[in-house]
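Next up: just one chain, as C-alpha cells, the form predicted on its own.
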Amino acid sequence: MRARDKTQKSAVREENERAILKAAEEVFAERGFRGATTGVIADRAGIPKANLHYYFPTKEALYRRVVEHIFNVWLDAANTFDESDDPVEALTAYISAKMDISRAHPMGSKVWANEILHKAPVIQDYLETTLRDWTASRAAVIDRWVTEGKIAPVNARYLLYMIWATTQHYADFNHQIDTLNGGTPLDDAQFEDAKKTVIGIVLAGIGAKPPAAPSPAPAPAEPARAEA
C-alpha cells in the first residue's frame, strides 16, 4: 500500500473513531451503560452497525473508552502541578482548565459521575490503581506546600474532592446553570467570572496568596551641583 493510502486510511479511521466516540458519550449519558445499544449509537453516529464494532467489538470496550478519554483528559489537566511549584500558579492553572472541561466536555463528564453514582460497576478497577495511583501523586505535592508553609495546614483528598465537586458541577448540572440563568448557557463572560470566582474562594480558604512583588530598586542618587 502506498504511503498516501495509508494516510488516507489512518485520517478515515480517525474521523470514524471521532464520530462513535461522541456519539457514545451523548448516548451512555443519556441512557446509561445497560440502556444504551451499540446500534442506537451507531445510528447517532451515521455509521453502519458492522463499522462500529469494527473499532470497538463490544460495548462495554466503547465505554470504557470514553471513560478513560475523559479521565485522561482530566490527568492532564492536572500537569500544572508539575510545571509550577507555586500553588498560586498551579491551582489557578488546575481549576481553570477544569471548568473549561466541563464546559466543553460535559457528556463524558455525565457518563464518568453515572457510572460513580452506581458504584462503578464497569471501571472499579480503573478506580483502584489509576485513579488511586494518580491522586495519592496529586496529594503529595498539596502535602509538600503544606509542610513548606505555602499554604494553611489542608487535607489534601479533601481539597481534591472539592475542586472535583465544584469545577465538574458546571458540567453535570449545566441545565440547572442555564434554568437558573434565565434559560440560556453562561456567556463567556460569565464563566470567566465564575472561574475566577472558584479559584479566589478555594485560593483564600487554604491561604494561598502571591508571591510578593519584588521592592523596586531605590532611585540612584542625583550628583551633588557644584557652587558658583
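In this text, all values refer to a predicted model and were calculated from it rather than measured experimentally. Numbering follows the first chain given and starts at 1. First, how it differs from the form predicted together with the DNA.
- Look at the two-part rigid motion between these two forms: residue 89 and residue 65 go with different halves.
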Given for the second form:
2 protein chains.
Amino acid sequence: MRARDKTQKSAVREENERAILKAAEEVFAERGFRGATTGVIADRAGIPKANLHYYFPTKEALYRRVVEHIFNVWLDAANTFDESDDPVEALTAYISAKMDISRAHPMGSKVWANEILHKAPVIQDYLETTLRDWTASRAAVIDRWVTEGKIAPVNARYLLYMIWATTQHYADFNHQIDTLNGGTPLDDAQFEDAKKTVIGIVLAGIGAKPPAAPSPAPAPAEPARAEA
Amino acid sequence: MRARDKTQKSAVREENERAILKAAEEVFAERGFRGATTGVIADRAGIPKANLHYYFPTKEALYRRVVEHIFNVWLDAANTFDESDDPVEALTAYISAKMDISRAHPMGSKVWANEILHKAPVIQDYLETTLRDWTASRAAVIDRWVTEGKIAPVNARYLLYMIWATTQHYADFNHQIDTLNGGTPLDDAQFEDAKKTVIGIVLAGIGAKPPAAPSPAPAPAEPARAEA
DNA sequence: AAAAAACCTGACCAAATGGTCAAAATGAGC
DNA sequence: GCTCATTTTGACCATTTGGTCAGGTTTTTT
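Now the other one: the form predicted together with the DNA, given that the block above is the form predicted on its own.
Following is the full complex, with the preceding chain placed first.
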C-alpha cells in the first residue's frame, strides 16, 4: 500500500477502533476518566496496551472520541423533538426517544454525566455552542405552544431540564433503580410503564391534555394514565 | 491529659476532622474517588498529607465518612415527606426541601451521583436497607392517595424517581445549567422559578390539583402556574 | 518478489500517588 | 519541670499507570 485516500480507513483500523471505543465507553462510564486505565480498556478490547496507543496516542484523545460519539447520539434523539408541531406528539416522541436511549445505551449517558459532574473539561465548547443553540430554539418552540394556548404557561427551560433529568436518570442511576427493584433490571413491561408514567406526568403537568375545560379530548397519543 | 473518655473527641481533632471532611467532599465531588488524591484534599484542608492520614488512615475510610454524611442529609430531607397527609402539602414540602439541598449542598449530591454511577461500591448496603425501606413506605403513601382519589393513578416508584432525578439534576448538572444560563449560576429568582415549575408540573401531572372537574379549588399551596 | 506502508507488542521508563515511619513538637495533669 | 498521650511533619517507599520505543510481523502496492 503506497498511498491511500486519507479519508479511507483500512478494515483492520476500522474494526480495532470500534472495539477500542466500545470498551472505552464502558470503562469510562464505570470508572470515570481518572479511574479508567488504558490497560483495562485494552484488555477489554482484547489487545495489548501498546496497540491501543498505536490507534489512540493518548488517553485523553480516546476519551474525546468517546464523548463526541455520545454527543452525536444525543443529537439524533434531540431531533425527534421536531417531528411534529403538536406538543403531545412532539414531547411524546422526544421523551420516548430519550428513554429508549437510556435503556439501550446507558454507558454513553453515564460518560456524559461524569463529564458534567467534573465540570465538562472536554465538552465545554459543545455546551456553549450546539447545546446552547438547540436549547434556545426548542425553548422558543415551547414558548410558542404557550402563547398559542396549546399548553399551560411553563418556563420552557426548566421543563426541558426536567425531561433531561428524568429520562437520563434511568441510565445514570440504573444501579439504584435496579437495587430498588429487588436487584434486577426493569423488565420490558416495567420500563414501558416507567416511560408512560414520565410522559403522562409531563403532558398532564403542562396541560397538554385538555387542561381544565372538558373538551372532546382529541388525544392522538395514549396518555400514561389508566382509566379510573 | 492522661485518659480521656473514648467517646469524647478533643477540640483539635474535632476541628481538623471537620476541615478534612469538608475538603474531601468537595474534591471527591469534583474528581470522583479515583480522581481525588489525598494530597489535594490535604492541601485544601490546609494540612500536610501525612497529617490527614493520621486522622483518616486510608482514602477509602475518609470517603466512607463523606458518603455517610451525605446519606444523613438526604434522610433529613426525606422526612419532610411526612409532614402532612395531603399530597399537595407533602409533595410541595418534599420537592422544595430537595431543591434547597441541591442548591445549598451540591457537592454532596455529586458525590452520591458518582457513587451510584460507579455501582455504589461503598453504599450498596444503604441502598438495600434504608433506601429500599423508605421507598417502599412512601410508595405506599402515594398508593393510598391514589385509592383515596386524592391524586390520579400513577406508579408511585416512577413518580419518586422523577422527583429525585429532577431535584438532584440541579445539583449534579449545575455546571450544564449554569452554562446554558449564560455562564452564571441561577439567581434566587430563577431558582425559585425552577422550583415552582418542578412542583407545578409534578402536582398537575398527577392531578393533585383539582384535575378536570371544576371543584372549588381548595388549594393550600400556590401551584407553579401563573393565572391564564 | 521486493519494497513500502501499516500494524503489532514485550519491555521499559518517569511521574504520580497512597500510605508509612521515625522523630519532633505540643499540651494536659501532677 | 517532668511524664506521657496526642498531634504534626518531612522524608521515604512500593505500586500503579500513561506513554515510549525498538524491533518484529503482516498487508498492500508496484
